[in-house]
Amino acid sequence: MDLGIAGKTALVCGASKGLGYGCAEALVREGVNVLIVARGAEALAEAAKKLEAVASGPSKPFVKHVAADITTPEGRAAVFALQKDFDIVVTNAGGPPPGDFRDWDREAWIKAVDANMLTPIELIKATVDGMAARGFGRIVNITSSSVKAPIDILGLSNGARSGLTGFVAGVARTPVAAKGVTINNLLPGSFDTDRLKGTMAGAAKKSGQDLDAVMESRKKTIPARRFGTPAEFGAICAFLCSVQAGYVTGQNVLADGGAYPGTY
């Protein structure tokens, strides 16, 4: 299938590996120019060169990269100030440490919401009225299946991003709907990524058990007997910012294997 959004450019955050990274590669297979952003410049560097290999057609999209931190006021204006103007934007950035409520302070709260949800925040308002002006935008906010099915050590991450998806919810219906701008969240379960096996070392840990064990037990209770991969969650991705895909908004796409036991 045509995507019908080769030649289109993307904001892609946190792209420098895992779901990041695996919506920037779909983007680029399907002839969108990307701009990718993350803190780490070498493993940037890399995922650039990575995303310039597979980028192909009559039409060679561009792959820029920015190592910034999307969360402060100066890495959204690095970005800005390399491509001013975004047709899609996918915010992304790394979930706040796991733990107990009790012991996370004022400045952890503040800092889970800065990056989970203020972030997104001001990325939507600095691109979608440009996006309405020209007819198109697609806007998907990478969150967690915890926005539906809330972990418990994961408390900052379920606030934050909730706030987030509350958000989206009004947004998404406001007038830019009627000039072609589609705002989803796409909530990831558990995907084979540097922050799942982070997590689950921390649960290994607790339980004295060993790490292989307890990521064997967490694939139990998926029905799809798996993790995901960054490829499927990015074609996923793709299609939410296709024009195929513009009568959806407003919408939290659900990719978890069946874990959610929920009809809703």
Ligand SMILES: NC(=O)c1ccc[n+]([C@@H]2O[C@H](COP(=O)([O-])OP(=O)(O)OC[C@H]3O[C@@H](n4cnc5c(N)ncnc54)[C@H](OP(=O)(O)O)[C@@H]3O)[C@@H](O)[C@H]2O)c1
Given for the second form:
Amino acid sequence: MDLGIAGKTALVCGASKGLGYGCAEALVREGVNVLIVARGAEALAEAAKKLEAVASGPSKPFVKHVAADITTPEGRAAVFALQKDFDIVVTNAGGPPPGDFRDWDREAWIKAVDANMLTPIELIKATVDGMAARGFGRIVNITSSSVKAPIDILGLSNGARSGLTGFVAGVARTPVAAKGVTINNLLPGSFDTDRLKGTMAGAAKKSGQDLDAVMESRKKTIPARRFGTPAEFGAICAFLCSVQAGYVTGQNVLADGGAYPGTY
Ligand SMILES: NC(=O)c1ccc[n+]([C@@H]2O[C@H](COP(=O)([O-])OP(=O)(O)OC[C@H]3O[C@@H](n4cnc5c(N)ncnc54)[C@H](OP(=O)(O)O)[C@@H]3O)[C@@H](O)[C@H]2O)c1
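Coords for the form predicted together with the ligand, given the form predicted on its own:
Now the complete complex, all chains and molecules, led by this one.
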């Protein structure tokens, strides 16, 4: 299916690896120009090189990259200094650390809310009116399945991302919806990325189990009996950014191999 977005320009955050990279690659394959962001300059430059290799066709899309912390005003300013207008924005940053809520002070909460709630809101604020004025826009926020099924040790994530989810439900239905702009959240369950491996390694250490054993027992809790891949995640993101998905807005799209046990 031709997604109808060749020649559009996307900002993809947290895109040197993992789910963000998967989204960037899927968009580049559709002929979308991308600006990718992550803090680590070396890995980001490598990712940009890989995306350049994927970009092809008569109107080969451009791949720009900027090493910046997207959760800071300076980081966001660096992005917009390089490219002002975007047709597509994929918001993403690292998730907050796991732990016990008794140990989290105000600073820990502010950091989580800054990264996983206020940063996407700032990026929406900076881009949505331009999209509406041009008559096309797609915003996809990478959140988490924990929004639907909270994970006890990820309280910082459950809380901050729920705040974003509530905000998006409102803003997606404002008059920008009639101007061709959709805003959706894409909720990963368990995807095979460094983040997942890090979380599993933490769980293995805590329980004294072998990492492979922890990974295998997690897979058994997923009806698909496997972890998802960044490429699968990217393909869903690209579809949400497509012309065909123009009537889908304000939604929380779960990709979790069937792990969430509810009917709705
Ligand atoms: N993988 C899963 O199964 C899963 C499940 C539920 C939710 N999630 C959430 O989905 C998001 C992506 O996860 P992932 O698995 O793809 O993680 P990952 O493999 O660790 O990749 C994270 C990417 O984001 C970048 N990044 C992190 N903090 C950033 C910041 N402040 N500014 C700019 N870039 C930043 C990282 O590069 P630098 O470190 O160099 O900046 C890296 O490119 C996270 O919020 C995670 O909590 C993932």
